[in-house]
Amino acid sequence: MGGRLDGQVAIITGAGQGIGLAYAERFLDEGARVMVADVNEDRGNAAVEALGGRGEIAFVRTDISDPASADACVAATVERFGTLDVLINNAAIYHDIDHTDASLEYLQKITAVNQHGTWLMGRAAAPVMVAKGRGRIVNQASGAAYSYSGFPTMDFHGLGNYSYPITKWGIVGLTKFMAAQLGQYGITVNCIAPGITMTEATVKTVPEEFLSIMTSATALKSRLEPEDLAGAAVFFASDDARFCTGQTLVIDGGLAMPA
């Protein structure tokens, strides 16, 4: 039997590890060729290498926070593929996040990534996805963006650092902007925003006390594992959401439930 995805090429940033990875696999078993877009050589070399007997796949390093190298991400997908379907945004500074750095300079940095960088990709991708009326973007925001204190402390140190749900709400509208752009051409944009996911950088990331208590207070009581965000990803790189472009789906367990 053929897959949701059969013929379709996308690229998805961040495959490495995690989310990403899991999109990846999915992607594969859908029917799709999937292009690894990641900034570390060792983490895409290494999907691949698990990935390779699920169908066709490799992979391009990519800093999406650098116009040049997502140009040549693209560039490079259709040179190995022939085409570009679907863009996948997921790669973001999260797994070395520094909660401690409340600075300006780091606030640049964080956005230069996960916000500027889904911008730069989808601007690199619209161009191929235009020329043949058609195309798939699925941006990745965060539940981070409808629900987050961080980790508060009892005593004040200033400020704290608001970097990474800030681009994560920014790619939100960004996701309705991209889609009000290029929805004339066949193209289609939307957004997933998922809760606190069991990935290895969010259990090195996020102490255990505040895992238990979020999952405490979502609505089913257990704790979100990448692949339960992998049928959504293909859901809208799909097309049964052909009429569906500019939402944002959170997946969070019930958590945030906005409206």
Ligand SMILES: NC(=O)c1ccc[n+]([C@@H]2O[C@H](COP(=O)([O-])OP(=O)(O)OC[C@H]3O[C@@H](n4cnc5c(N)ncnc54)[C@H](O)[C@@H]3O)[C@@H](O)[C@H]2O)c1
Contents of the next structure:
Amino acid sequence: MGGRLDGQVAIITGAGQGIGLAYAERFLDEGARVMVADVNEDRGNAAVEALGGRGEIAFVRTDISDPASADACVAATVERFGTLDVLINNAAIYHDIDHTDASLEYLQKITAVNQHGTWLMGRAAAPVMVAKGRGRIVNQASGAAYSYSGFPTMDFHGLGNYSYPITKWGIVGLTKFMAAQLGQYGITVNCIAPGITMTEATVKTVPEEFLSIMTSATALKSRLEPEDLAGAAVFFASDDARFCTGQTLVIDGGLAMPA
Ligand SMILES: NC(=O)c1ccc[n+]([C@@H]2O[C@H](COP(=O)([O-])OP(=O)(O)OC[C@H]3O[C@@H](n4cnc5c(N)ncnc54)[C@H](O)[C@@H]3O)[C@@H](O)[C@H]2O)c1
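Given the form predicted on its own, state the structure of the form predicted together with the ligand.
Full assembly next; the chain just shown is listed first.
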């Protein structure tokens, strides 16, 4: 039996570590060929080395917030693999996030990567998919987009930190506009909104006390691992999701339950 993504070519942004790396691993296991697009060269090369035995994988250094770099990423992918079927827009400022900076400059910086970068990569990828009459784009929001009121016992969701959630809420909206525009060309655009996921970045940026409070507030009462998200990315990239577009799937163990 073949994989669910046999022969598909996928760009996965931010696949140098964490959730993106888990997506890359699962996509290779499902038969996809993967381009790791990460701004961090060491992490990108390490991902290719770690996963090279599972299938065809390559790395192109990409800054998703730079229009020329986003375009070059797509061009390099087409040159290396001959086409492009799937774009996983996973990269964001997360592991080096500053929860305390409430300046306009910081909001602009985080928006440039998380939101504009998602838009730029979609803009770069769309022409290849339009020409094929088929494509899959999967954006990455966050459960943080749904935590408007925060948690009164902690200052973690204080004034300084809501720049990140609003970029992620913007991605939920962007997903709908992209889906509406690109559907006529056979391109679906969906979104995954993970709850707090146990990546290196989370361990670094989220206080353990907050993690415990969040975990006990979920229905499942357990912590989410990057591998728990990969099946949803495969589904959105596959033909099983042919008629599904503009949707955001919150995977957080039962916390936000927005729909
Ligand atoms: N870990 C969580 O708890 C969690 C929860 C909800 C949503 N998310 C989202 O999931 C995604 C991955 O999370 P993670 O924990 O693996 O994060 P991470 O910080 O470990 O990984 C992000 C990757 O993106 C890369 N990156 C950053 N800026 C970039 C840019 N300008 N261009 C290209 N690559 C860039 C980084 O080098 C890194 O490899 C992010 O979009 C994050 O916001 C994470």
